[in-house]
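Given next, in structure tokens, is a single chain: the form predicted alone.
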Amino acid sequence: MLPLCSLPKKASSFLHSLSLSLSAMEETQIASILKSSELYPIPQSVKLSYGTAGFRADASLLESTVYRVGILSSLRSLKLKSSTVGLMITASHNKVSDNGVKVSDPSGGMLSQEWEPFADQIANASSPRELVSLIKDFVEKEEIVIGEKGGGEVWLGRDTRPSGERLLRAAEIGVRSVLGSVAVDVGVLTTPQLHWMVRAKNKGLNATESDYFENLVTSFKCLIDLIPINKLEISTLVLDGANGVGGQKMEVLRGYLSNLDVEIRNTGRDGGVLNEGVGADFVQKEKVVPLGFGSEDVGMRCASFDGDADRLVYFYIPSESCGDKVELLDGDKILSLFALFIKEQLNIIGDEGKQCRLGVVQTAYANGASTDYVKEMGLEVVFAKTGVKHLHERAEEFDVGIYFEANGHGTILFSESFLSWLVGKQKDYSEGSDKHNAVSRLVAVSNLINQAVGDALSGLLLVEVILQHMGWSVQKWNELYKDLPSRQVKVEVPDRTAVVTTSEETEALKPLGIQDAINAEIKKYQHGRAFIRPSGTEDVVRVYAEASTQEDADSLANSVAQLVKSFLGSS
């Protein structure tokens, strides 16, 4: 441990001036944090907030933040009895000059929302003294014991960004500044790989990257083997890897899969820039082909990952006359395909399968046509606040909960009790029977899909095996329903907090009267739907509108935007 004499005189004086309970935090612990935090002074005029995406900013501003999140991760591990916690360095679909950091809880899910205020506080602490005081108070409040029964364990992953290695070193120093804590560098990974590995480790399972690949391959092959022979159809998939880590990991995975013909473009090995004119976020928002795709791909089944491979969208170019425009199959279409397949298996099982509570979780941004389609299947649909952490929480309420945002981030959750029931039924039903095969498919899906977090690699494999099972082309899949035209706009306002919505964000509670005015506008349009919500990051109010034609959707969005201005004013 660092001796007190190694500290600067001011820091040493500060240390002795603190009134400390040594059972909560020993002097050597405070000395360690004071010393290491001097290496990473906080940039001036930078204020960061921890959200669904963790902290994100220009990479040059993040060393102090990542260092401090390293400390938080160690404390989180200690709080949870030295369970392994994950720390991922990525900015997902952001430009390559950005980076970010987020924490995976031992469950493989996102950092508990109860800890987000503490994350904000320590990230923005203006000095080592303030940082130590915040940590001391938090440790005492949470009753975290440091240094008595070993330390925390934090697994560190990063994507392919050039700044990642430097930031990972800052994270290591942060983790190790908490007495006894261990930082394990698990290398360059997709974000979902790290979440999966953390979850597996804490469940006592094999948890290396090789185990992740083996799990995907075994489950995929099981589902392939259960496809009726007369439905089997294999055609080439063309994948846009966003010039990021996902394309490179797919190259590894492809080597194990004989039943998947995939051509991978934009791997980042040919000079392409991460997320620049490529990737799921670009394709989903712009509805145009990514770089490296063109007229030679007309009619081909194509897919895009985002930079850290936690988002997935599909697309195809309908004809050369469409130029660079694509037919997009977004998260809503993926959700619908998954729901259809799982419902089919439950129907095969019969009355017992129908007792399973299968539900779908969407946000208000989900296209209304997708919601109608799922409801027509007889499934329960609930809405959650924007942000996958909110959808994940609602999905846990079901025996099988499927959630996706339109941006392509989502997954399927299976309750432990339902999985146990399925495993038991595998023994009850005669092998090779329709019911046995249906149960086996559901078990394989539970293993293939990444239940920790949205995962483009596992999601892609599940889409591909379902299309083969159905004998469907991407065009046939796209015919499940036709998206309603929509429009999103944002309105700059003096104070976005003046807008208060329901928890599902589908209706505005404040300002008083605005929802009645919005409803009056909606009634003017066939299949009209609109809502407003305050931005989480800037002083704007976001408006979403749908209608039967694009012209009507545009008109409704503009009308609602004018209502926002009249009720709140504009800045």
Ligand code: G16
Given for the second form:
Amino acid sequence: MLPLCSLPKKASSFLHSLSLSLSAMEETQIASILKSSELYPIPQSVKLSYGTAGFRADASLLESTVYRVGILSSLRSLKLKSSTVGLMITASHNKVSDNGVKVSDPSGGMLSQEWEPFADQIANASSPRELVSLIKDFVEKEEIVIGEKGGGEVWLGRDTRPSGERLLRAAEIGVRSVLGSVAVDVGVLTTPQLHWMVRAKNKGLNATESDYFENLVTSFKCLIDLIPINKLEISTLVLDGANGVGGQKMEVLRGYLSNLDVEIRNTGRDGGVLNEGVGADFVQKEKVVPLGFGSEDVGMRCASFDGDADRLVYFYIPSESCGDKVELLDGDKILSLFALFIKEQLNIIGDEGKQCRLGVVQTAYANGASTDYVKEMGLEVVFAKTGVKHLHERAEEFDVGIYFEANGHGTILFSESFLSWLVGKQKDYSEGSDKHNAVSRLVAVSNLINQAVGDALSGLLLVEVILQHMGWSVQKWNELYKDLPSRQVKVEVPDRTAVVTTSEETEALKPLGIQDAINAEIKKYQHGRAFIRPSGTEDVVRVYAEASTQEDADSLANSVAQLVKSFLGSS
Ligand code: G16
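Would you mind generating the form predicted together with the named molecule now that we have the form predicted alone?
Time for the whole complex; same chain goes first.
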């Protein structure tokens, strides 16, 4: 507790006037926030928004934001009966000088979207007094009781960014400024590890990082043991770790796995810079090899993680490749492989298995060919706005919901009721029978694949075991369907929020007239499709274009980018 006398005089008199009208927040609590927030003044003229996946900005601007998100996380924990909440310091695919903060709800999923406006408000509160007023109003509205029945608990993780440790200290102070709340530093982790651990903790399960690894290893081994005849020689997988935390964690995991041969490059230990010319975002957007890969890798099965290992893409360098071009197997291809495998198991189970509602969630970025492929398989396909928080919600509507963004962020969700049905069937079917093996595979998949959030480590293990199960090379997997050529570009504009889109982001409502101009461009190309949207993680407008040839897709993307510049101006 902070004695009132330790407050500056002005703050202390404000406290007295405010506390007269406060019921939910005690004087000591207000004093605590006033005192700690003096340490983290908000930078001038910066307006932050919670965005697609939390707050992101240049790391030098973020201390006050992270401190305030620490307060929010404690309140979130208190609101949910002191369940553990996660706070992750990362800017994922952004450049190394950026950083960010995202919150994991006790379920392991993203922070409830209902709390995002409060996050925006407190992040932008211009003074300690305004911050306290906003918190006071929110605490009253949400009926959060501070300090009576114990405090909140927040687990803090960070990626390998150099600014991470300093920001983590700010988060700690924010968490602890809510009286009775505890901050637990769980160290350097991938984002999905933290989400998994938070989920496990709140389910009363073992929730350390070693438990995470043990879970992956056990379920991977179980799936390997269930492969009928291993038709494939295990060939080496070459992993690009984006010079981030994912490659380092894969090094640990590799030590426990006997059925996987992985060579890991770009671990960040050899002087490489996080996400610079490396990583899933780079490979997926540019469709070229990451640094550290070249002609000696032609034909090899390769994979890339992003900076915090919540995205995964595969690629190979074709023998006819001139220069540095890759054949990309993105989130859509991973989704298709997973869908095929799960559908195969349901078919083996027979009529009962076929009653399972298996569905797929994609975004406007999904390649049209992938959507056709899963539809032809007989699966239900729904579309959601960009951001895994939106896809996750839709995937929960199915017994088994597979969601992936083309950028490689996704997972498979199993409903509780379908999972207990599967576990029951494991007892009914005789051991070793085809049906028993099929339900056992599905149960193992549900354990292997992260149920909280998209996870590159667990996604990679599932791809690897399915390829072994099918007896497929990466080239054979790539033949599932042929992508329509596509191109993504980003345009820097003075104010990206001037672009407003429809809910599925396929059409721009603002600036007025831009959609008609885009439509006129699209009409010039065979199989043309294009859309624009403001990024929620970078200060840019994103442009996506698809057409029947790569030249046309490039040209359509460029002309739409020109339209963006002429309607919004370029910065
Ligand atoms: C985050 C989100 C993803 C989203 C991506 C890009 O990824 O988690 O769902 O696709 O940002 O978003 P935007 O196009 O709005 O910038 P990550 O891997 O950076 O956390």
